[in-house]
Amino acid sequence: MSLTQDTAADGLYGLLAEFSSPETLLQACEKVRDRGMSAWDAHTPFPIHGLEKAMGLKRSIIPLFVLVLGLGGAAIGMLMQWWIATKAYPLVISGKPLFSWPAFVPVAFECGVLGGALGAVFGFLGQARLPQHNHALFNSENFERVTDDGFFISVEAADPNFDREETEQWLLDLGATRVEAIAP
């Protein structure tokens, strides 16, 4: 039986460790990262400088979504205007060519901006796995403090390096003031 099946049978989502300050949270995040944990996250009431580095997070791919959809939007805008001006409704006005591209740049630009904005929104929603209407961490009363003055690390039971007793003791050794088991 695999680890994921064992923890699912136990009814355990993972462990939630509370830390007293941003400094202890940063140090703990570095140690969790160095231990090789893969299914974990840090939760804070405000941004903490250096947390991304301490967690070992990679650069976001959202700018790639913005670039691809922005260029795609601009290309679609230009193609749409070309088709309308040369195929669907060809009108010769004042002897100008049917496809006078400088006149079509503003619309293509705006379509590119629209595509880039949609790329940012949908790229973010996809990366954040949203919408997620309920999360197991919301079952914890202590976790409500994350919006006020709580600093937390959550370690999922699905992590290959997860062992309930060992991980709980290890989080306490890292400086956690409290470690709580979270049911799914």
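Take the two forms, superpose them, and find the largest set of C-alpha atoms that agree within 1.5 Å; that set is the rigid core. Source: prediction; values computed, not measured. Positions refer to the first chain, counted from 1. What changes on going to the form predicted in complex with its partner chain:
Once you line up the core between the two forms, the Cα of residue 147 ends up 2 Å or more from where it was.
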The other form holds:
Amino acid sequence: MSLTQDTAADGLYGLLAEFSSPETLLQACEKVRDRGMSAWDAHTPFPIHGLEKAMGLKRSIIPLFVLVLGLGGAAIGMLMQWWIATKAYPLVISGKPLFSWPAFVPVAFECGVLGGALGAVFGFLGQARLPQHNHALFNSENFERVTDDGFFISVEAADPNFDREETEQWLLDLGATRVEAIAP
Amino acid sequence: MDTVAEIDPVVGRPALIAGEPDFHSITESVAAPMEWKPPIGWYICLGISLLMLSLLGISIGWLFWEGVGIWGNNQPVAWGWPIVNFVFWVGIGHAGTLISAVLFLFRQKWRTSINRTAEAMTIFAVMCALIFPGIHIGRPWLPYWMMPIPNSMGMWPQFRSPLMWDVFAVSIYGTVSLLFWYVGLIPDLATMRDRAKTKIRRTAYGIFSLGWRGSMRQWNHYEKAYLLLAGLATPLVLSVHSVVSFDFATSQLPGWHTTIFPPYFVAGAIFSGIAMVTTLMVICRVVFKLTHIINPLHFDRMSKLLLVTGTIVGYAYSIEFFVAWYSGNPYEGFTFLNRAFGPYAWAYWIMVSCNVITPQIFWIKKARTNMTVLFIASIFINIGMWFERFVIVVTSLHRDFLPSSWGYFRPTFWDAATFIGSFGLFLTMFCLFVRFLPMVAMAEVKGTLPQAHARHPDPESDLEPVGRIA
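Same protein, different form: I have the form predicted on its own, so give me the form predicted in complex with its partner chain.
Everything in the complex follows now, all chains and molecules, and the chain you saw is the first one.
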């Protein structure tokens, strides 16, 4: 008897395997990585350290967004003050030059922090493909536990190595406590 | 109940969460206050807060109708309570970012139990703070003059003024705190979405959780973004209160014109903010049955921070006196003697006893974990830190260089009403927060449990040995 129940006759998003603990999930992820799967993911209620290596994930490129937008923000902040102080509304204050840049450092710094923070947040949303309110995995009722205490691996049918029967058995052999077919 | 927790078997340090919780029980404990019918005490608190909030509305309405003359501000004390309250609230707002960002960078895992509430408190405190300069400007229909907005008058702000730096520092601080808080909330909002029993809750939490599905590919970016936000918020939090102190320090006024102000203000801000976190947490942990998650260990660490920052503040008070004498400047010397022994000596000594003497009780270990002591001490510190700002603003202004222009500042009913009203705004927001948002960062707390650390059984593995937590 197969443990999976077909929820859609005409297609399949993939398989969702549940694991009982961070340890078993981590070991299973190494195996999935070593098998050369590409369209798969692990789902956990909290980030598990070492799992990104076990999955073979690349380093996030968010630092790049932060660097570029942070420096950009600071430059825009300084440029704005330069333009206001020398072009738009030039005022001589206590005989100082119009572009008295040391006085403009605090605002330029704050603008840089704002740029960097926006870079981090929107970089994260872009890289994590959020917001994405609809996803095939939400078809699984059991998947609701992913934000509580469930540890899952999802393997998509789109993966070239995917084979319904064989992959299911393989996931069970990796220690999955339960494998479920996900409708698209 | 109130004893420091047992030793964590994995790391050999005191366990951060009392008892032996599993992941699910953390979710249950934290989610419960949002899913119960709220206790009657919550309605009472919200009712009182709303009454105070309406007092704020009335005060501001009357102010807009009548003008700033309804306050006690006079010449020479043109910066009265509004600026005192502004600095007070901004200061309180600093603990949130300290606990969330600075302690995160230092890998202080104990922060996970309290960081969410502290961040929320930061945002509400900054909201209160922003009201005061806004309504203090005299012509409250013109606050947009503080922003660099193109306008038909061809006027632009003057960026050599520290008051303009302040506009940018505080508003950007509010924005970044909000972003940091929201990013931290996303996984927990998803938890609430998945637990929701009603359609309204499911939709509301669903929209704000952005479709989070706990994917490790998402977590990978999430963790990096969170780390970088913490890295950005740390210099930001230090800069914000430094900039607030520049409002004073760049002036020529004895009592304000000192180089010690930036570090002194930052330490004071963290001091007052942690005191406010302590006050709120002592109550919330009991009301919402979170005593095992927010346990004496966390209060022990927070009171050590109170002791450190309180002592730094005490050092600043004394070094100000030393420099006033050592500089040989007669005006500066007079200002400080006047502060301690002049007409406002009562305020000065309230400040010293609340801020310097009170935290010394935390040298005693028992006091650091005793909720009654903590509550009373934190209230004293809140009062003391308000008086610190009062002393700085009022005693420096009321007697300046010319004795003929000396004066005395007395607050009016409307000064008090506006200040109490700002507490109404703060407490209303806080009551709504504890009711509708998870007040403990569930995902982060779960990550600190011993069983969250996957120990790889295979020593040949290329994985780092995991299981290290601070």
